[in-house]
Amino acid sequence: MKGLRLAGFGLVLAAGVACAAPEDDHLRLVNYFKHKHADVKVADYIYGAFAYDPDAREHYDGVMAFPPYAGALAEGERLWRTPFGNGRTYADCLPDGGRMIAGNYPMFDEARGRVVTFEMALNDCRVANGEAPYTYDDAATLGVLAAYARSLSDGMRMNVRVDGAAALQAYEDGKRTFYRRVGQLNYSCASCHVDGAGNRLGAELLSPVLGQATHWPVFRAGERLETLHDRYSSCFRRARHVPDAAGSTRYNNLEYFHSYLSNGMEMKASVYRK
């Protein structure tokens, strides 16, 4: 594998189309990856770095046949089905009973003037029914609940919308975070997941930004649940940059931009990653 090429397409996109419409950003990246890795189908990027490695993909398929984290998903289902104190459930306060909706998130809430993630929607449901919200970074509650609830949208196509000036402002803020170099190593998200996608950084094969938002949370090496915001923090730390807390405005806006780039791709939540 070639080493990381850190001065490529990501920098051009960030500098040259800062005011481009979101769909322009999306199409540029799709075309970039079609050219960069012509032997990989765009639809296969939902498998992350496994799209580049047939042997690793075969291992992934084997693990997914009998996932070792089935117990965590069962706990998430239990939380999902347990009635609130008023007798209602999550299915009663989410559109379509919570099925085939996760791909619409994150979404911009005009009334609140902010991005709302799927995890926030689950907590909003709790509060609306007289329950205390879960801590955003608690894997044992909101983590496993979201893991199960997202699985109810498996097969849905990502469908994140950016409508209106305020929503576009949040999207552009997330885009700036994605392309901004930070930390002592001077890396951006794009350094690894656009310019370096398909290359190795140490022992790790770098995944492409396309498809990344389709499969969270993931279970690392068995049963360790990792949310998308956990991953953002991990990447910042690797760049030797101070991370935010899960659920911060910066992370929510980054997730908004990041998720839009996977529009049209099939969702498969709660998957194995090494």
Contents of the next structure:
Amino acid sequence: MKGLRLAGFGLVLAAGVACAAPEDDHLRLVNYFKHKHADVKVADYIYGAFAYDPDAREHYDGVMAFPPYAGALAEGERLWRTPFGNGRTYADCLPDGGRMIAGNYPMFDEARGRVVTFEMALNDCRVANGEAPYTYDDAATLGVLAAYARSLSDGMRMNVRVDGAAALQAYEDGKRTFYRRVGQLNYSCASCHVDGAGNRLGAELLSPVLGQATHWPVFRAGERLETLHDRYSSCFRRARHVPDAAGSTRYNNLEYFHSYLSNGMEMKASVYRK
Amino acid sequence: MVKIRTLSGCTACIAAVTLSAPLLAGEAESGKAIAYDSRRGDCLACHAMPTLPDAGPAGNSGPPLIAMTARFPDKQALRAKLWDATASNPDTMMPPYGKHKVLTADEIDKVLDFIYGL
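Write the structure block of the form predicted in complex with its partner chain for the protein whose form predicted alone appears above.
Then the entire complex follows, led off by the chain already shown.
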């Protein structure tokens, strides 16, 4: 009897802790970085590694004044405005005409039991309106479309929510991916973007995980469109780990966890990165 | 007589080839070359080597490799660090070069000799 009561108590406790977990994770990391780099404002981590290097940040500001990738954004805008065969548009399909909403993604879709990224939401619009979905990692279509569509949420603060047991499970799966050491070189994401943040790996300054989800896609060297999932793959390759195809469940769940850690931070799509 | 001489000449020839191949490779693959190679040791990604003028641009995730004999009087402890750094520090970022077969035992010994001179 006593044992039973105890077991019941344990269950209630576990459930209570589980609901608070994402916010605990977030606060713990915010505090970690406040101590690790007391001289850097957490809000400035939206600039990634540039937050640690004032000279590089100045260079960034210079490039951002005249983005060399303006043509790609214009093409994205063209795709955004082009009506589907049935005459409807992305703006008709997404909440609030697609403005100030990108920071709500990834979101957990209870009905489908899975994480929905912003790119998936764009493709869902296509399918709902009788069009074929774009290939997830096609920079020339979904890549530029998402670059423009996300820019309609510039200035929004990331606002990813984890509500309910199934959502929490997806979040936890992403968290495991982030902290698990993988590959021949035995790195985790945290090796480089928590423990190693602010250090140099060879010539490259490592960015912190906070703020990493606020500004996708990025334009590498100002030219090459790189999606967040492309980045996951490059980083897995650095560990000599086999990457997934863009849009895999593992990547979607990782993006869910990873984006939650940027909650409250200001969005800006797209940006220049080295 | 002539036949035998040709035969033995040939054997010597093959022996010379098989002997010289690993030797040449060994020369090209000095401990330093393995340590510097970004696809092999890639030690510079994380460690500066302040006594070597050609060792840049190095990362700073790990401590600078300097005065190794003083800091590791026991060379085997240093080898153990290269073999599996997580054994002495589970949280280390340093790859377990031997345990995960990033380098062979022979390559690790060469890198060990190289850094022991730093």
